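The form predicted on its own is given below as one chain in structure tokens.
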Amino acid sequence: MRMMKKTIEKILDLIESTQRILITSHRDPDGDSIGSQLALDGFLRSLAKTTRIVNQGCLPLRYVFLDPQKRIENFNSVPKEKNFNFKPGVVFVLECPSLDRLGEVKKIVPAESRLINIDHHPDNEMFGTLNYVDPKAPAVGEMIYSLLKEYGFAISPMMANQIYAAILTDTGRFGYSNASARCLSNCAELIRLGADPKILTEKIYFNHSLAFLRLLGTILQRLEVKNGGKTCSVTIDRNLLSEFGVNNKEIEGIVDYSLFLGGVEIGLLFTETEKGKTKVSLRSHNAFDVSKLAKIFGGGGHKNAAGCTLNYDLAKAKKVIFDQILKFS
């Protein structure tokens, strides 16, 4: 602990003699990541720093309400000659643990820039000039909260729910092992600060479109059960998004209904992104590490939740993740 308050401070250190921030993640991003890089750019910007948040991937709609100003910008849609024009003396890495998993952004990374590092995966590849990486915080979004704290920064409303968002996310909605009392109590005190637990509940998990609920009901209809039931796949291909009219910024947390069923340990999302090209989301309950099975495929994430995507096409990345559990199980 001591360790991490003298990491927290040399950061700091660095914010004050720096003027120019990026601020990234890995591609994708997801509420942990999207939480935790607004919640740091609103402080940054506070202390009149020029920041700009860039990632690779489309925000999910889920997401939207939290970055009121748009803030976040997608790299695959920002002209390119802009993202290099501009050159920040620090770059934040949040919840990335390799490089490699920012996708394109790596490339607008100056090599002459200080890398921050701040993560909780247990294999982040300690990449940066400063390295706060804690595997026992539960999101990102925890650290981004003491960081401020550490500061004694006072954290706006706003700001509160986006850390909060970070927090309620990564830990599956206080579901999952990681919810710790630490943690319970740093969400406590969000609340005082501002954070609203019922909108954010309702504006995350409960806010689809006549769409979605139908596409979801025909998904749900072609459940896939294997492994003597204690394996659980859903499917999404590109023609059944366009039949529904269903945005694929939408379908982010679709993977979560495989583990509804009764006796699944291993839930799994496969999602075909382009031709050729599948995205595989993995969920488990028990001890099954499915961020090892993502890891083998150049993906990662956390014990029980975590992803990777396949240059395969959907029938292919299929046997090709069924046939690598088996040899896990």
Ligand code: AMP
Second form
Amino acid sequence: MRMMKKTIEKILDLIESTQRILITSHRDPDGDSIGSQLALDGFLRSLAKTTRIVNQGCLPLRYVFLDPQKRIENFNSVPKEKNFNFKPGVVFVLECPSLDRLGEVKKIVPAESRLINIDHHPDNEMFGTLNYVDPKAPAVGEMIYSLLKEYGFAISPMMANQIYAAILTDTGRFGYSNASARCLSNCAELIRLGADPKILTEKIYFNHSLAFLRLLGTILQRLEVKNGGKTCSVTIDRNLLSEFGVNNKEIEGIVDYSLFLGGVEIGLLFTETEKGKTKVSLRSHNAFDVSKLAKIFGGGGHKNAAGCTLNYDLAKAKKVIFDQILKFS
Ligand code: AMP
Ligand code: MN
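Let's compare: the form predicted on its own is above, so bring in the form predicted together with adenosine monophosphate (AMP).
Full complex below, order starting with the chain above.
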């Protein structure tokens, strides 16, 4: 704990001595990475720093409201005139266990810049000049909150919402084992600072399009149960989204349905991202460590939420993963 406090102090010192700062996170950002980056950005800009947030991949629709000033840029669609002549003295890498997980953004991280690595993945590669890594933290959002508290920063209601959203989503709405007493008391403080649990829940979880719900119906119809009811998977093939007219920015969270069936221990989502390429999202209830499974296939993550991408079509990807699960159990 004392070590972490020292690291936070060093981070604050480094911020003080730097003007231009790049903030980034793992490709295809999720609720924790989005909320954390935006809250950190608000803090740095209030210190009159020049900042940019660049991620590879689009913002899922459910999180767009957290970024009213459109601060987060998608590396894949940054206009030519807004190129990367931005030379940061410091790069914050949030919620990202390795530099490879930055995807293309890795190319715009100058070799000479100092890296501040803030993460809660247990397999973090400690690649930073400073590494603030706490696998016990339920979300990076909570770590950003600790940083701002240490500084004595007056957190705005918007920032409280961004941090709360990070924690809300990474704890599965306070339903996973990482939803500790400390996490909930931090969230109580965030509510006092202006976070609005009702609006956040409504915007993040109860804001789907009709097309999405129809798609979900079909996906659930096709749900596959294996391994005596212990494994359940859902699948999104390439044509399904266009068939239903659903934007791929809306499908984040579908994997959660793989754990809805009573008795299931491992839940999976297979998404055909392009021909011959399948992304696998893995979830589990406490006992089974899905990060071990993901690692075998070059992926990673946490004990109860992990992912990997296979260069196989859907059928082959499923076979390979299910065979591996059988070997584990
Ligand atoms: P997802 O299934 O995409 O929601 O990801 C769940 C968790 O697994 C997150 O903590 C991700 O950072 C991690 N993860 C997902 N895909 C990969 C990958 N290809 N390599 C490493 N970690 C991943
Ligand atoms: Mn996280």
